[in-house]
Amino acid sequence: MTILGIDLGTTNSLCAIFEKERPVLIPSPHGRFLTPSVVARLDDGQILVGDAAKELRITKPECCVSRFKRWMGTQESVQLGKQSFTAPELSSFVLRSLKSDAEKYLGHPVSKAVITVPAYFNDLQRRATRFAGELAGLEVARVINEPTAAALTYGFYDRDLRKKLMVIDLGGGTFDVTIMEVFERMLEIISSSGESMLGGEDFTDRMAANVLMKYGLQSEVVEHKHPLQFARLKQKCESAKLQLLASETVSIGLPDENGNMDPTKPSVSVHREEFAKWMEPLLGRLMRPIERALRDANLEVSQLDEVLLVGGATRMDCLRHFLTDQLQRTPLCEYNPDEVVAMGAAIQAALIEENAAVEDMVMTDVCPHTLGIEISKYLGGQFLPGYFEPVIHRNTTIPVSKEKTFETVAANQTEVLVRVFQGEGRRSADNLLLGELKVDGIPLGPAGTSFDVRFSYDPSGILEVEVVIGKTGKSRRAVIAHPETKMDTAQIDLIVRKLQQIKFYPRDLVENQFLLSYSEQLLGDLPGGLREELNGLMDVFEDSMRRGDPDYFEQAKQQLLFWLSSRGFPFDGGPSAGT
């Protein structure tokens, strides 16, 4: 049975699968292997994702929804027309996107996926993760963290390797940084950092801010106020960055409040060290990651063999330049970064698979945080509730298991509430609350009774806790799962039935959306004649879509597509991928 790889990102999503003793890209019906990671909503209800929904979100951005891989583990929700959606129900129409790609491409179904995710996801991120998984109808083989499956490349591709790797990886929305040790086939991770809210986005977003400062404009305000306006600044900001990589200067135009482009107004120009310095603050925030990383693995900067490259954001120059200065050295980037991450996965899928093509490589991973329970101390002659005790401490290797002994606090105290937290603070309210065990049938007696607390926590980040009572040797066992997030079978069974109804925009016909989309967003491009002979064209083109009659709609297709090429702006079918 294939297992699929996935890479799923902030902006942009991707899956390959383990054939021919090598990882292949699976392409999307555009041809391309990103799939954005934009979901929209139609008029009509119907679900549209990937390329057609980035398009649309520039010129209908209230119906569009992206960067939702953020609120993972969070009970964040967003309203797209009448429905409301969570992270995990918008992760798995681009997972149910990708599956399909993949069984076309295939010509048979797939039910098993390997999932990649940042290396600092917490236990509840990577939950809903595998939940969203579940969701598009995959059993989840395994859930792995970027920077390992990034490795797994470098180490397949280069059997002999035998160095200690600094795996740097800046995603659309995500930044980790894992060191590992590569030597005789075997991949051992030695310590992970990142912070879950620092990507290529954010890089974006501070463009556009200081864009509108030269204009004298707050991007509160405006986008706020006008959404199609900062939308489409956006979208002019991430092509600027990628003009950047080849040009000194890049002109970036101020859309008016309608989203739309008036080449008569004075546009701004923005250098490619002006840009530099303003994503330092960006920047330097890379920084405290890369240390701790460092500090946890006990290894200083010029012990590392080498620094690589993952994730489309790493493409830019200022970023390599700022880590070469820190790190003394130049990083290496010897696959497309993009595309890493998922060639990785596909790999991992290999490993499971048992597959000869890798049955001489190993791995091994690492816990990305600290788990433990809240206990209180005796401070002050009193007992002092709300601190953390580890159990297992961050970076220690997985799978793992831990145990240590308590004691209660109370004279005849029968029961404990066992309170799991994950985290690096001392005070358990600094920490995030994966779940509680409640354990009763403690015999009566002294305060000191004993009692024992077994972590024991697997690759796919799943934690299983156990609390023995040391003279009864009663035990009680649970797979922890946060409370807020908890659900019971039947309301599992509502959330799929209520996407089983959604209706999505039929795949062989997405891309004559996408052409609409296209399109709309030209048209605040052109001057006023053009502007009213690309409009008429789409009026009709629309007008076919709707009609069902196939001789009507091809001809109103052709007469679209016919005026675009003709006036130098032909229809490739998609845009081109960026940071």
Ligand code: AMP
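All of these numbers come straight from a predicted model, not from anything done at the bench. We call the rigid core whatever largest set of C-alpha positions still superposes within 1.5 Å between the two forms. Numbering follows the first chain given and starts at 1. Compared with the form predicted together with the named molecule:
- With a cut-off of 2 Å and the rigid core superposed, Leu561 has a Cα displacement that reaches or exceeds the cut-off between the two forms.
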Second form
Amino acid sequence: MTILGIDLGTTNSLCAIFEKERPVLIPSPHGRFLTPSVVARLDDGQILVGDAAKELRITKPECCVSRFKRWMGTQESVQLGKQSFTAPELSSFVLRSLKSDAEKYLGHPVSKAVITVPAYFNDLQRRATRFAGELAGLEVARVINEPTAAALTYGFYDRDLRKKLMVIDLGGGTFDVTIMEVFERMLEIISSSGESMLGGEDFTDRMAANVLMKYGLQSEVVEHKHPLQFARLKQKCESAKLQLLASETVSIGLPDENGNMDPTKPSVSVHREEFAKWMEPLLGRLMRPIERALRDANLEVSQLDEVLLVGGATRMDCLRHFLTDQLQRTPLCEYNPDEVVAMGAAIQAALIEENAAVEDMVMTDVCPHTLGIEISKYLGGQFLPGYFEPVIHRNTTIPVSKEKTFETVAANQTEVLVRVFQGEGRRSADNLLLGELKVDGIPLGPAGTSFDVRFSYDPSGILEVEVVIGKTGKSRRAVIAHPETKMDTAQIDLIVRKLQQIKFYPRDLVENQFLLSYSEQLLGDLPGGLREELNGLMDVFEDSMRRGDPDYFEQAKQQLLFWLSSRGFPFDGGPSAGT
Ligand code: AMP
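What does the same protein look like in the form predicted together with the named molecule, given that the last one was the form predicted alone?
Full assembly next; the chain just shown is listed first.
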């Protein structure tokens, strides 16, 4: 039974299998390994996928859709003719096409696959990917992280590798950073971070906007009023961007409003340096996830042995210069950055099949986001709902099972609703609701009856939640499978309204609000231990704001400020400081 290894990319997708003791890429009928992740629906209802759909995008953009990986895990859909499609449905067409190519290559049907996802995908996005696989008739044996797959390829070919690696993965639509240690074929993921809305396509969009500016036009206006012109210009910019690898300057003509090139119109030229300048804001955005991954791994840049580049967009000259500068070393790119992820997925497939060629390889991964439950906090003499309490911190090695004890907040409370969230926000409404579990049968009594919440999380992103009521031993278990995306804003409104009722001098209030929001933003970036420390100080500070005792307030504030500056995050008083 062959298990396919599939890299389901924003721009292109690839499929590989493990054959004759190594990963082998599967060619499409066009003889190419890359299948564009583009879907088109013709007027007669026929669906086109890959190169054919990509070609059609220029003449009939209204029939085509791409970049749908970016809406994985959302309710968004797109209308193509009379039908509307969600991201998993569109992805399933691409998967179906890869499956069919593999079946032609192998000469027999296949029904199982390993599919890769950005490390930074949350559980909803992972589940949507699994669902896409199922829609395509594939049992998804495992969903693995793209940088992990890339590292598997490096680890597979370089058996003596013994290094701390940073994998930088910039694909068409997503950016991932993963730090890992490879030691004698044992691959340990230490931390991962990223942005699911930053990729090579943003660089193309930015180029198109700047080229239009050179022509005295605004990209939003052109996109809205003349979609054919815009689609063609983007296609021109995409190929110009790729050309910049070999040439110092590229010239780009302006298509007319119907998307046809007019050779009589003068073209504008773009120099590699000018392109690099345009891209600076996007390059700058790479640093936050990089720094976060380093902080979580407790490493300095200088302690890394190697930086590996993965994903088509890491070919950009300006990106390599930027990273060389920031990370103080030249990044490595030994394998084709487009292919290394699919090959790693095939190696993972071989691990699942217990293929003898990989029997000495071991891999451990981490969970990319914090998992926890919603709690009420006792602040200012009352319980305030809507706070997030982590149970498993991000970048904990998985599989993992952790337990935390909580207490009921009201006398004679006979049931608890355990709401499970994923994310880094201090308040639950800022995180993603994964599911809920109601436990009843708590014996009557005073507030403070304890109950244990156990989270068990495995590498496929399956979360099992178990709640045990202390006194009775009664337990409830749920596998979080049908999450809702709705956020509970009513609770946040309640907190905000209560905050406004507190009597403070306005000057203090403004600065304190800034201090709180500054700390809140920082909180999401901190690793487990530091985060708990800061969270505790923020609780005290918030509590002191409510109580209105000036001494207590001043003490709490000074403690928080001292902690921030002693940890290297001094607070400068916010935007109004010094006025
Ligand atoms: P992937 O999702 O890994 O296939 O990456 C696709 C992205 O890589 C697209 O946004 C491409 O524009 C980008 N890309 C591929 N080759 C190059 C290149 N030579 N220079 C700049 N970007 C590239």
